[in-house]
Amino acid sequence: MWIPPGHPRRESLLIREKLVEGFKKGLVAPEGLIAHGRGECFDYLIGESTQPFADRAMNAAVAALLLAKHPVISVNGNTAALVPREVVELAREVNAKIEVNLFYRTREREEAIDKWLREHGAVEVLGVGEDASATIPELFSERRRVSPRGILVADVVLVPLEDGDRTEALRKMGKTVIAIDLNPLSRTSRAASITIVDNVVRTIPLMVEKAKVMKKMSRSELESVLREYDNNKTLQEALRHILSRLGELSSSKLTLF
């Protein structure tokens, strides 16, 4: 689909097109398209730009990944469709493994995502087929299936576009969980160790750039960044930002998005 360069919603429409193409390729589940629409609503509310509270959360997230012994980036269909190359780049910069994890899991989707990530530079993708032979305790959806070489033994897990059940289960296992979630009220956001309230298409590229700089920092400097981070404060700031924007919009002449 051709979208005019001057279209006011061009970026948003391009993201939708990526997801539609991802659906056609077998990466994205139909339910993933619905989930994106919900997230897009919250992106409107935060102003469709990366806010300071999200930037600080990214710093903490990159610090946690760089300090980790066994970091893993968990990838679902939407993430694979939207930022495949950037996920691979981030994994390379922080020395993390990449693992496919799906709520609507089929062997065909696993293999499609595996192939897509490899086409974008991944050397190894965990969680595909027989590799997803371990399980997360107290979790009963298909997301419970994980790689014994990946999420099962990870100390830090980045979970873009996650569901709350698995975030809670991973926290109970003692793991540091980094969520990317546009909804600061979601169970995922509130259960995660670090929540980046921002759009994944902005977050992952920014994290790549931050990792390139922060990996030159000393361990004590990274620990300081992580120690000073407060996830509850981040969520509170995100909500105050949304309330402020709604207040401004409600008292001024509305313009089209």
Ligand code: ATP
Contents of the next structure:
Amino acid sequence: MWIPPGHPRRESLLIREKLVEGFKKGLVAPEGLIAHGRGECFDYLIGESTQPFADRAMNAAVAALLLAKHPVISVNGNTAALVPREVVELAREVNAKIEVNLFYRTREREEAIDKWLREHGAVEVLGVGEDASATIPELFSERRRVSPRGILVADVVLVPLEDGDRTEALRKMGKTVIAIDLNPLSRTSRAASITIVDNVVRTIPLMVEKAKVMKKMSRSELESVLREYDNNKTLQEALRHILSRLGELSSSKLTLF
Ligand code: ATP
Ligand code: MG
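Mind pulling up the form predicted in complex with this ligand next to the form predicted on its own we just looked at?
Starting with the chain above, the whole complex follows.
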């Protein structure tokens, strides 16, 4: 589909196109398209740009990944469709494993995502087929199936576009959970250790850049980035940002003509 260069919703429409393409390729579940819509709404409220609270959360996230013994990046259909190359790059920069984890798991979809990630440079993709042989306690969806070499033994897990139940389950297992979620009110956002309230399409490329710089920092410097981070403050700031933006907008002229 051709979208005029000056169209005000151009970026957003291009992202939709990627998801629709991903759906046609068998990467994205129909429910994933709807979940994206919920994210879009919050992106609209945030202003469709990375805010300082998200940037600070990304610093803490990269520090946690670099300090981790067994970092894992969990990938679902939407993430694979939107940022496959960047996920592979991030995994390389922080030395993390990539694992497929799907709410609506089918063999076809996990294999399609595996193939797609390999086409974008991944050397190893966990959580596909027999590899997803371990189970996370307290979970009833297909999200509970994980790789015994990946999420099961991970100390830090990056979960872009996660479900609330699984975030809670991973926290209860003692893991540091980094979420990317545009909705600061979701259970995922509130249960994660570090919540990046931003769009995954902006976050992952920025984290790659940050990782390239931060991997030169000493362990104690990274530890202090992590120590100074407060996730409750991040979520409060995200809500205050939305509130003040809407406050300003509600006292300005809104009609176009
Ligand atoms: P939770 O299960 O955490 O309570 P939920 O049930 O409201 O959340 P889900 O349907 O489980 O939401 O997952 C969709 C979530 O993913 C939404 O919170 C939405 O904000 C977020 N999301 C969708 N697309 C993106 C995106 N491109 N970048 C970041 N977040 C996104
Ligand atoms: Mg949910």
